[in-house]
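Next up: a single chain in structure tokens, the form predicted on its own.
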Amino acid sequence: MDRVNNLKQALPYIRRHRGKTFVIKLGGRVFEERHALLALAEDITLLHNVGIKVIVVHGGGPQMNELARKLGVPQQVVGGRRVTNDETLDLAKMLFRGKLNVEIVSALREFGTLAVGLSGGDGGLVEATRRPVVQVQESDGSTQEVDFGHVGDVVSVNPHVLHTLTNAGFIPVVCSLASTLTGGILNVNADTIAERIAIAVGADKLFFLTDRSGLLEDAADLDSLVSYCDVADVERMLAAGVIAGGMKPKINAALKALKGGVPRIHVISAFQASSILLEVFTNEGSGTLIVNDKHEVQP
């Protein structure tokens, strides 16, 4: 009977979200635990089967570090961003568009869902330009000029291929590579690609799946989860240094997505059982919901 009641409670959410588009960004950590990837694939399949159009975006930072170590390719990270020389770009092509993209597609296939792997170069999806030499501030306050190499800044997103695939019943799986107008390939931050794609397709929700349960008021206290907040709250947390490390680029991307018209951003755990389903189909949720103004939108 409890299961029946749970299904009944989910029905209004299913009605609300049917036909809407969700963009789900996976971090590289989830590839380290096969059972977690399969659990996410099963949950994404359920979203797909109740009529929600799902687009998956992924990175692969930890896997890049490990592959570079095995092959003896030195890596340089400045200000939290990877410098992408010729050798590192080759690794990114092999890893992002190859191994990791295929792993997600195959995990979805295991649950009967048809997915299509893409890079930003496929169908002219994501156009970028090579990042110019920039001044980067170090933790000690000093600055240095940095050429990030084959790292791109997104110029535009053409969502036609995504609409074509989702309307035909496929789940697009997009890796964090973009193309230039002249056919070059650039490495782009996956959070940025997810944000720009969510804006371009008019997504109703953008999810960032992380190794944390969501935003925490105190990074050292796992029980200090912020379940519901808005831009003003997030800016306060950024100014106070509460949001730092790998969470910071995700939250900056979230703020840009909100500004670009995506109404709801969700920061949830990639490792909590059925975190996506709890976040979508229950009022309590499982992580952090971020909106423009919490006084204008009900949770």
Contents of the next structure:
6 protein chains.
Amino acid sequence: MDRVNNLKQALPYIRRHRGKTFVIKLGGRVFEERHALLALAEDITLLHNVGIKVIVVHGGGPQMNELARKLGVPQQVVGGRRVTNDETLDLAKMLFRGKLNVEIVSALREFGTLAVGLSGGDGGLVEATRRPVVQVQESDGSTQEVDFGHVGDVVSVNPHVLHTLTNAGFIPVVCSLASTLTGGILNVNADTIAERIAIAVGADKLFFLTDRSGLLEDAADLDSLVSYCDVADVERMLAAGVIAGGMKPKINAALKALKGGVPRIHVISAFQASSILLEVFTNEGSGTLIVNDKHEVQP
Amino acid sequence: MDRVNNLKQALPYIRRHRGKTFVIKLGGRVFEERHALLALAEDITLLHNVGIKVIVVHGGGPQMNELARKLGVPQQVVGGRRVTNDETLDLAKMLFRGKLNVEIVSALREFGTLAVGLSGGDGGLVEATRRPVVQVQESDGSTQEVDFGHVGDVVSVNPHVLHTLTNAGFIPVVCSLASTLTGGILNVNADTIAERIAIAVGADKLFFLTDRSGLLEDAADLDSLVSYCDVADVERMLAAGVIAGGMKPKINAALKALKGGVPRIHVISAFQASSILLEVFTNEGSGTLIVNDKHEVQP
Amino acid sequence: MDRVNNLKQALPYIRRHRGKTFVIKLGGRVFEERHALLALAEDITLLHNVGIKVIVVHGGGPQMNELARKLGVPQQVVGGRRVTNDETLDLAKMLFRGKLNVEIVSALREFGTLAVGLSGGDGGLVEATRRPVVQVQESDGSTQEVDFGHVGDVVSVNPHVLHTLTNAGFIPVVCSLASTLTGGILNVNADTIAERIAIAVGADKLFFLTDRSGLLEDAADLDSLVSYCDVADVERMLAAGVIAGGMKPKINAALKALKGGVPRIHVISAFQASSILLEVFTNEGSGTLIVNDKHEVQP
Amino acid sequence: MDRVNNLKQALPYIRRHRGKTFVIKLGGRVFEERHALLALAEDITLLHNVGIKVIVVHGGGPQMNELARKLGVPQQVVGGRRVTNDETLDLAKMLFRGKLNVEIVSALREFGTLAVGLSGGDGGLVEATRRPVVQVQESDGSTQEVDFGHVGDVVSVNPHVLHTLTNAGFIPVVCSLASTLTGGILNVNADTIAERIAIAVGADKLFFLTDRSGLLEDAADLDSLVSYCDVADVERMLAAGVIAGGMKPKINAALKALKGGVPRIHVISAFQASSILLEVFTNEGSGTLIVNDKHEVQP
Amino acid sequence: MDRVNNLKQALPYIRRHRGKTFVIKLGGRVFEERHALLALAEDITLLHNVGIKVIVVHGGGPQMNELARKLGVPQQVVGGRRVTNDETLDLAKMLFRGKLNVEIVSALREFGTLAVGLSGGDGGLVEATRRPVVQVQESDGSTQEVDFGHVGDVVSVNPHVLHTLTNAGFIPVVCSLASTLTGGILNVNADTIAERIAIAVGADKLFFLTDRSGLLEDAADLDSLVSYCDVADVERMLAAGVIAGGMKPKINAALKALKGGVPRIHVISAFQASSILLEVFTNEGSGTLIVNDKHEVQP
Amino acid sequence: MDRVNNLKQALPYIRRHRGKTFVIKLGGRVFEERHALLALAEDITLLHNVGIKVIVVHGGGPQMNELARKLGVPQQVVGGRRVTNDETLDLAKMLFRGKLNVEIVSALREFGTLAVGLSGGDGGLVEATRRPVVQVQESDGSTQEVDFGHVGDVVSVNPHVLHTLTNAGFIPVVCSLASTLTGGILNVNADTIAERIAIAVGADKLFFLTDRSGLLEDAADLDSLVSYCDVADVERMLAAGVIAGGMKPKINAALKALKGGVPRIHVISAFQASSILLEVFTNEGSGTLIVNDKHEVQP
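Rather than the form predicted on its own that you just supplied, could I have the structure of the form predicted together with another copy of the chain?
Now the complete complex, all chains and molecules, led by this one.
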């Protein structure tokens, strides 16, 4: 009876979201706990079954570090971006596309949901160009040229393969590799791919699943969660240095997605049980909802 | 959080029923309590929003008696079937099609669901022929000819208008009037219309909403509910006289629907809160489930 | 042979109208004569069978008065608009939706044409809001507040259910009830509904079937029929007081429909044999054709 | 008013034939009178506009004789079939496809109807093989080998191009040339092409327009018209020699079409005003209707 | 192996042209050599089979002269345009539509390709009006009125029948006759029809097959072929009188097509083996490619 | 000019194969030479561009051995089948799905062709069950239980995701991993997957690309190539022990595919330049064609 009452309380939310598209960016750490991945797969299956079109995007930074360490492949990171030589690119393909992507598809299958794993190179989905060599200033004031190797900047997203798959009832699961026009594979930031895909498909929501429960006013105080804010708030927090570390690129991607027409960005925990469902099916939510302007009625 | 947990427990049921068609026969008494009607509308809206195609069928016997009494139109009932002269047919149109049907459509609208009211005469949905004059044996042994007037026997159901409306996202709400090939309107038993429509559309479930919580082994003992039974059980109960009164025509319609290919019939309460949802989204259910053969694995 | 010659003379008219949409507003009195209703049904069937999409709209004022009188329900009319309390609303539903609407559908069925009866509350077709309380000036100079009760003003028309039905080969027959967003039923002027539907579906013609043969220059002289006029003519006639009584709201609706893009309004007799067909298939017509500007070539 | 009454009398016929396919075989002599051709084009336009799919088939024997005579090309006919050498085949192409076919398309255009002229070689419509050399017995008892040259026997009809055109709203007009699989053009009997096309498209009616008003019991008595008959009647008339001359191949084609599933064959006059329309829109008809078995209810 | 290597070299060209539309205007002289026509049919079949939509347009001037001479019908040409009296129009229909059009369709059939022959009068494809009487200045300075008779100027092209046929997999073959709105047939310049059709269907290439290998800088020097030029070049050549004779109307049509949005015009030989394929599948080409502006990157 | 002539010679082959489906199984060694992989991608692109639907299937045995050796993961092979423990399964995912599959998709992209990489676990494509523990007889006569671990036997193929992608213009590239109904990943023989997919999609041809040029009568004599044979021949060769080693499972898969309705199996070299194209576009071919019965006309 509780179940039925709760279903009925969920009804207005189901009605609001049916037929909409959600892009969900999984953070790398969710792969460390099979339990967390399965919980996510169940949540996504539920969204799928009440008529929401879901597209999953993922990277795999932490796993990459671990695999490189295990195999003795030294990794160099400059300005938060991994320098990707041939050997590292091979590892990225094998890890992102071969292992993590397959694990998400499998976890969804465990709940009876048919997904199709993709990289940005499949179906011409994400076109990128090699990042130009950049001048990086050293701490001693000298500058150094850095060639990031097989690192790409996104040029365009062609969502045809996504529409083809979602219209046929499949959930696309996209890993953070892109392709040049001539078939070269490039390592691309997963937050950026999620943002660009969300814009290209006209998503209604873009979720970033992170290690935190959302944006915090005070990084040291987990109770300082910001439930609801807008671009002005976020820019103020960025200026104040409240947003830092791995959250920063996510928030920058979020701002671009808002600008690109995605009306709602959700920053939530990858580990809190059912954080996505709480965010979608309750008013309170579980993390941070960012909109363009909180003083306007949201569409 | 409870809501979300309950949603997750409902997930296997949602997955099982998506895309299926349910026919729901409302008993006349549900119109007496606006509260009960709204509760039903909410339940139906939920089924609709998780992707189930719902078709509602209703009669209005009790309201008919009351209206006839208020307007001083004498009613004659022979063998459980209302003799329908011109004046009574006018009342039936006005009550079933004009008042009750509109009330169901309105109640669904209150939950944001778009329904379209129909009689069996709309879109050529239910074709009937006038019931022949019958010989009825009197208690004194004499026989009497009874002409039921504008009472019809169903000849065929053409579900085209139902598919047209459900495919366009509308819920059809059908009242128990039928049409002859030449446009005559006939009063037809609503249980029969529900059964014939369920067969014609290939429904997966046919619900009879009644004043009882389901079939009772002992009519005097409300705790003697039969949760699960099959045709053999029902025939045994009919032979034993356990099923009687208004339940009998429903059960006869149920048996015909089972024979016609509808795999599951549910006899449930029109008044118990969320009886439909309990029946659909929990294993325990709320009333009686009748299948062809309970020893076989159900499809 | 005459038949065939006449068919051939009708050919240019058939070619002109195939694939077009006509909205036909039936006046209440046509229900008083079964003969007249059947004649109309035959005419509509003919239009339907030469490829014209027909939508029928009807009210039922005269029948309402009679039914109220018979049942002893007092009726109050202010400024030509019926004050609609709960009891009167129930009568309206029963009469418009239950009796008259069913009769039109049946009459069409008699000619083999499948129609679907609708109220403005079905399929979200006509959304209305309750008319605000108004100040009415009495003859003695005092003012009085009038609450029209369940009387609605049309907010919008969503033609989706009409297109769904006409594309599937059904003729929609719409009675003059509308719905609020929350499922309330309101009594709405049928001329207004006809006008708004004609605009919403992009009708090519809107017919008003009336007790007169069309607009008369001199109300007392039935031979003073105006065959062809435009908005300027009509406004002149309104100013001169030539158009009065029940014709006035029809003409106001006609003017709004012309302004809303319906190129031709026909005011014709509901009782003259085949008045619609004469209007459609002959140059002389049978009543009054109103266009935006008779000096311009009509589209 | 007559027009409208006649339209109404035509209504049951329009309803019966909407959506059906008629194949109309024009006899060659209709081209001799522009007036007759235009009258036919008007009749066909009317059928087209009440929703009947029309396919026209024509030959051009009489015109062929005249053209050959004018150009001094000797013609040889054996057993009713023209021996077709290279020069005669060129004349056939120029006359049938170039002149007569264009004239029918133009006549239809004059009534606003868009037709597309075809030969059996267009779109792979009619595949034929060259007729084998045959032994013909001379009057003196000797036999002679006759090579008919570019005369074809129909192998198969592929109606794809006909469906493509009729579904797009065009009327196909087919002249009596066919193609071999390797592109050779052959002269084929137009009655046979009409019969084979009628079978291939599942036509409801096949019309032969002839110089007579239909089948006559007594060739000398124009009043001896047979209005309605069946295969048994026709076979009896053939045995009795009542059917002779150019009527014989038509009737043989008619019998094959009936056997191939075309339920009704009409033999009517090409010159009587509106003979097609009389046949379609009146019970009396104008010529001869042939069915499989007149004692059975016709489908 | 050569075949396979050459296929692979053709691959980039196949990829570039798949799904595009080519209009190919055949010059009249190609009909004089069955060998040349078959070679063209093979080339067109190849284009069709690698996924290019081909539309063929043809006239038949030289054959017309010959036929008229043979039949003793005097021909008058004023300013390059044939005066077309009734008798000449009949010849034009018989020759263009009856003989030449059928020959192209047959030649394509010989390679297994299904084509459908059309005139501009079929399916309302090309609407024309009769050319007005013009004043022509005589060499002696006097002027003379010339009535070209059944000669038409193109008013509009309705490509519906072309799209219908190409979408169904057929190749339309259009001869240079057009129709007035009332069914009159007019003789229209084939270069103009090709140009107007190319614009109407949004063709990517328009080919003119001529007796020369392309545009020549010096008409006397067959080696002075211009491989690649633009509108400015062509206008310079016209001004210099380099382009003359039958090439002039083609080039004027080419300029109009370029202006109308056809990006590439090819003037090539009708007789050089595989000139079309060389032009499409090699960089060198075989004749003259004309673009709007050779200094811009071509789309 | 050679190119064009060769294109024309290829035309009959192009016509024969347009719209057909080819399944191409790549052998693992083709990944060792980037040059060979690119050549294959070019060939596949050509097939794709002349309208053939291509599905690529691949394994990666040799690369697996090398990767395992490099990472020091011991590999056990029993009866030709790799025992797949957890660590080896991870390697298989990373290598097959992560590296090799991505390389094929990239190589195709280099020729402008959009492919989508899949494992049998994507979109529910290949369902498998874990291979049961088997008794293996040792050379000393003792038996040993072998648990192959994550090795699967194919239960069924659901081609929905393949049709979805090919209909949208993408080439599916499938690696040899399958999924259980509950999301477990299993290592499955690639020849078997190719065979089962070819049957499921109704392929017209199934290619096995191998290290040899085809089937050899005498393994030691590379000139003893069998160009054309049937099932009877193959069974004779199997009985005679002529077919051995890695060729044996391919041939067994080929026999099953033939039995399952795939009419033509091609065993060709992965390294001979353009072996696929030679096989498809020439009569001589390049390897071995196997049919059901070489004495029957092939469909």
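What you see is a predicted model, and the numbers here were worked out from it, not measured in a lab. Residue numbers count along the first chain shown, from 1. Rigid core here is just the name for the largest C-alpha set that superposes within 1.5 Å across the two forms.
Once you line up the core between these two forms, the Cα of E145 ends up 2 Å or more from where it was.
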